[in-house]
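So this first bit is one chain, no partners, the form predicted alone, shown in structure tokens.
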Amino acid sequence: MAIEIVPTGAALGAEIRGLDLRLDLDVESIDIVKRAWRDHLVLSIRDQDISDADLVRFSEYFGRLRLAPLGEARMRGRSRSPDGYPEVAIISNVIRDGLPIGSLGNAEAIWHTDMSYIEEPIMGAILYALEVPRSGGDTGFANMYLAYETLPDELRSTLEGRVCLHDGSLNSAGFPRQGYEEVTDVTRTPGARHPLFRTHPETGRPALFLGRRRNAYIPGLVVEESEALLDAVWAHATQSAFTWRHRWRVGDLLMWDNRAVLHRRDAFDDGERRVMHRTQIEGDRPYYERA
């Protein structure tokens, strides 16, 4: 297969053409995709017609897969993974027999990093579109390498060496996770602590590492100071110069590097159907090596 890489021309992202993901990829093709992923952070592969087995096989080229998040995978005894594929999470607003077939509904998902509330966040995620709404539901991405590199000096020096508490009580659509109570004191937010700057383990480049804005907290600061500092860094990190947005079509497969990218989702009409299948690749504990 002749593989073509077409950058978006924005701060991140590229389309890969010439792949049929129903087929096994040879070593050379896998290496091309891996290099493109490192270079562009987000890759789109359009016009695919794949099964869950194909999705899992392709995803495993990049690492060991993590099972669909437990709190998101089951509700009232109904699995939110396809039968036989516990590695695959269903992301959908569709209701069947009075119960949701997947997670996250139709609401806006604000800027976030996936699963940063655990000690070893996933290194990346792969999302495949089976059904998409006629409008809305687009996914935006922000380049955290660039966000780090362009930090104002005063903000950089204030953030240097600090960690952030990443909230585990809410999902990316703002809904409570099963078993968690509402956070009323951000100094007691349940979740992992990670450095605000992290070194990418493959490229060696530093990046901002943010989770979700709501309920985030920087230990060692009074709440008002933490809130002001987090507001400033989030405003910087999500400015349009660092972003690119993908408009979905059926058959699109998107993969993003969770270690150096924030992403978000636009809301869409709940009368429209959106069905996505997602895999998540295991990662490691974030660290930062000051240059």
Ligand code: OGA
The other form holds:
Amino acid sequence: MAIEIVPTGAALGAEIRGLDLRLDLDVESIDIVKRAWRDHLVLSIRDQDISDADLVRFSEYFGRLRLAPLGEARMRGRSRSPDGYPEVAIISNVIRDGLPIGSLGNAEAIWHTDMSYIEEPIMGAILYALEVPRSGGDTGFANMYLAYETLPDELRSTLEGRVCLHDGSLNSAGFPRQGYEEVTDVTRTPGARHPLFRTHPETGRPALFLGRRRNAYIPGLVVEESEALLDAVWAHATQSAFTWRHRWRVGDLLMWDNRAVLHRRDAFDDGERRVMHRTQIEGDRPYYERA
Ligand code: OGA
Ligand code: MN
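Compare with the form predicted alone: the form predicted in complex with ligand OGA:
Up next: the whole complex, starting with the chain shown before.
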């Protein structure tokens, strides 16, 4: 079966055709997917019918998997993974026996980078759709190489060499995360510090590296100045020219390079079910080498 790569025509993203992820991929095919991922940042592979074991096997072609993150406080003792697959995280609005079976509910998930509140954020995530709502719940992506390259000079020189504090207390849907205290003062936001510009370890290209707007803070600045700068840089980074959105069908698999894209998700009707299984691939500590 010939593998075909079909770019979206937008600022990022491509569809890969001709793969059946129930089967092992040969090294050549894996190489094609890796190169396409590096070039297009987000890949979609449609019309799949895979198990968690298939999802894990495919994901492991790209690196070591990280166990599913702790999840939301409201999940209380409920496992955040399907039985036997602690490396698979469930993203869902479905409630069973009074508790969510997964994270993020049905609300909008605001623009974010996955797990940037830890020291070594994941390099990528792979999301597979088992059930999707009839409308809503689209996932959007934004190209942070482009955001970096088009930054106005003044903003670039102000941010050059600075770090940002990445909040771990709230997830992208605004739910508190297990194990973090509520933030009342952004200068004390709990979470990792990362450079605002990041050199991509595979391509060597610089990208803008943002986590979540909420509770973010640029150490060394007074809060008002940090807020104004962050508002400006976020408005720049998420302009529609840098984005592409995916309308889901059951059997779609999407993978994003978490080092050079932001993503978000639309809200959807809570009367509908959305069930996604996700793996997360270990990454490195972000660094920046001045070009
Ligand atoms: C995620 C995420 C978006 C979606 O899994 O990290 O942001 O569309 N999901 O479910
Ligand atoms: Mn996410």
